[in-house]
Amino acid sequence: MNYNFSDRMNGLQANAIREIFKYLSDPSMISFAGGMPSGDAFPVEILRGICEELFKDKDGIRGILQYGSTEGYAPLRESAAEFVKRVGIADARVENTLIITGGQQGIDLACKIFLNKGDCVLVEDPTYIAVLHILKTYEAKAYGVRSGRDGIDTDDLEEKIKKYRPKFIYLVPTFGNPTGKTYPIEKRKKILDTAVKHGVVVFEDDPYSHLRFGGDAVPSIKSLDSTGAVIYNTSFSKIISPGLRCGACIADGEIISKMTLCKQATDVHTPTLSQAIADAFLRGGFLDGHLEKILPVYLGKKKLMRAAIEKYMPADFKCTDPNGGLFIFGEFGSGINTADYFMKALKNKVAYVNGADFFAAGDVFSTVRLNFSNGSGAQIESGIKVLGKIFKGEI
């Protein structure tokens, strides 16, 4: 049968990272590809206790297992509004809080409410790979803004706002994916001032800021906003469990109302059981103790990867040294195309992500993203050793 698919499917390709996951079912594969937290970091016993308590309340659990409100489980909306105070958003209100099915749904809903075919969104180059994929599904255009050592170039941002008139600016300003960079406070203020000046919305994606193992905390861009220009998007995937598929979006009431309408048509509501678990985790005061346990582990893994890179990778490979998050991003001075080595790495049981996939134009081929959180110390050492040999031409 000949299927008459929509125009938006033309040229649409699978997310590069999702494609790599097909290879990761092999237990011998060392993966530096996904953005996965360590399985050892999941608070299994805490979550077991929470679930047992939830199911002890027979009347309460029946309500949790029933259909729920699209806006979210009321207790979690309250605890999420309290949670974002940790990044300086002191005035978050329940009515401005939407519970979403993972942080990625917040991006999708923002695209739904703002974008028409052919509209433009500005992103930092490089940026989170999924946002580029989502924008393509809405037949929108992503344009990259130059990035330096401390994040997005604000002069280039203003120039491209004037040139392209974007519907919104998408940023991951704290331990950004893929680079691990964090914007200083002065840059955040400049971004907000520029956006307000030109009447452009800022979508601030923040799944990583609580995974800080070095340096001083920086307030969110949303915490500086008094105009309603910023949508703040966060997730509990990296600090509790990605399997819960639970996050929160904080924005002006009109934006939240429109996102809620679109969410109704997408999945009705985020699974209430997941929401109840996340709420109990936050209200139970488990988060700080959990972070105190996992952050030294992540710091140790980052140090191991940096040391292995220094030891095994070609001398012209330069990479970031983040104070948090899950990723190291590197570039070869020789200008090699990392895609040319990708299948060879897979055959040698090591997976990474080509850096070009994170650029709006897909045209920076000498870069690579490496995830340090998921592998063991031994896997990090041996995996980087293999990559070093491959990139040096020894394999």
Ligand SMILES: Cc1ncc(COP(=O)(O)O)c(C=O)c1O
Contents of the next structure:
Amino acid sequence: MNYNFSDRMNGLQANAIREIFKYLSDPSMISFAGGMPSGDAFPVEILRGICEELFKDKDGIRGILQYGSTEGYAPLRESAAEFVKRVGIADARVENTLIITGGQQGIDLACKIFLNKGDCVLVEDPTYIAVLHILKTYEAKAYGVRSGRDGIDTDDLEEKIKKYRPKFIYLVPTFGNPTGKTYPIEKRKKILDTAVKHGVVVFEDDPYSHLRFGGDAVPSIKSLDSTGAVIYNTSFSKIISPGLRCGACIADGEIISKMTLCKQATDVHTPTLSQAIADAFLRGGFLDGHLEKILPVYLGKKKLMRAAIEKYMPADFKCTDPNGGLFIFGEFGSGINTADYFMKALKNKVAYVNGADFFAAGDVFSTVRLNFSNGSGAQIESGIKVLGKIFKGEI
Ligand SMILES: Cc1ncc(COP(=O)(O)O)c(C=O)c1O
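Return the structure block for the form predicted together with the ligand; the form predicted on its own was the one displayed.
Zooming out: every chain and molecule, the one shown earlier first.
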């Protein structure tokens, strides 16, 4: 059969990380590739207890197993509006809160309501790989804004706003993916001022704020805004479980109602059982105890990876040292192309992601992203040792 696919499928390929997943079913593979929380970090016993309680309530569970409203399970909308107070959003209202099927859906819905074919979005360079992929499905263009140690360069941002007239600016300002960077408060204010001045929406994607194991918390950009310019997107994937596929989006009512219309067409609603589990987790006060348990483990793994990098990687490899999140991002001063080493690494049972895939133009070849949360301590040590040998040309 000769299928007549839509134009938007032209040139669309699986993103690099999804491709790498194919190799990860091999149990001997050490993966620094995905953004997966550690399997050991899932609150299995708490979730088992929550499910038992939900199923004990015969009337309650029948409601949960029924179709639900697109906006979300009412108790979770309330607890999500409460949850975002942790990032300084003091006045989130339930009616401004949309429950989404993972943080990824919030990005997709924002694209759906704002983008026409050929429209532009500004992203930090480098940015979350999936955003570049989503933008292609809307036949939109991503332009990268230069970024330094403390986040995007606001002069470059303003210049590119004037040049490209973007529909929105997509940012991960806290423990960003892929770099682990966090923007200081002054930078956040400047970004907001610039966006408001030019009438551009800011999409603040924040799945990582609560994975902080060092430094002081910084308020979200959304918490600084009184104009409705910011869409705040968060997820329970990294702090409870990605398998729940549950997150929340907080924005101006007009934006939320348009996103809700599109969500209705996409999946009707986020699975209510997942929503009820996430709600009971938040409402039951389990989050703080859970974070207290997992954050020292993540800190330990980050330190191990940094130490192994110091010991085994070539001296010209410089990398970030984040206070939270799941990633270290590094660059080789020699300017090698990390893609040239990728298959050799896979053959030697170590997976990473080429940094170039995170850049809007895909053109900074000497970079890599390394995830430190998923592997064991022993795997981090031996995996980085193998990578060191490969990048030094010893394997
Ligand atoms: C920056 C960023 N946004 C969104 C997501 C998607 O999260 P979810 O699994 O909740 O869809 C991720 C996942 O890695 C991410 O890193």
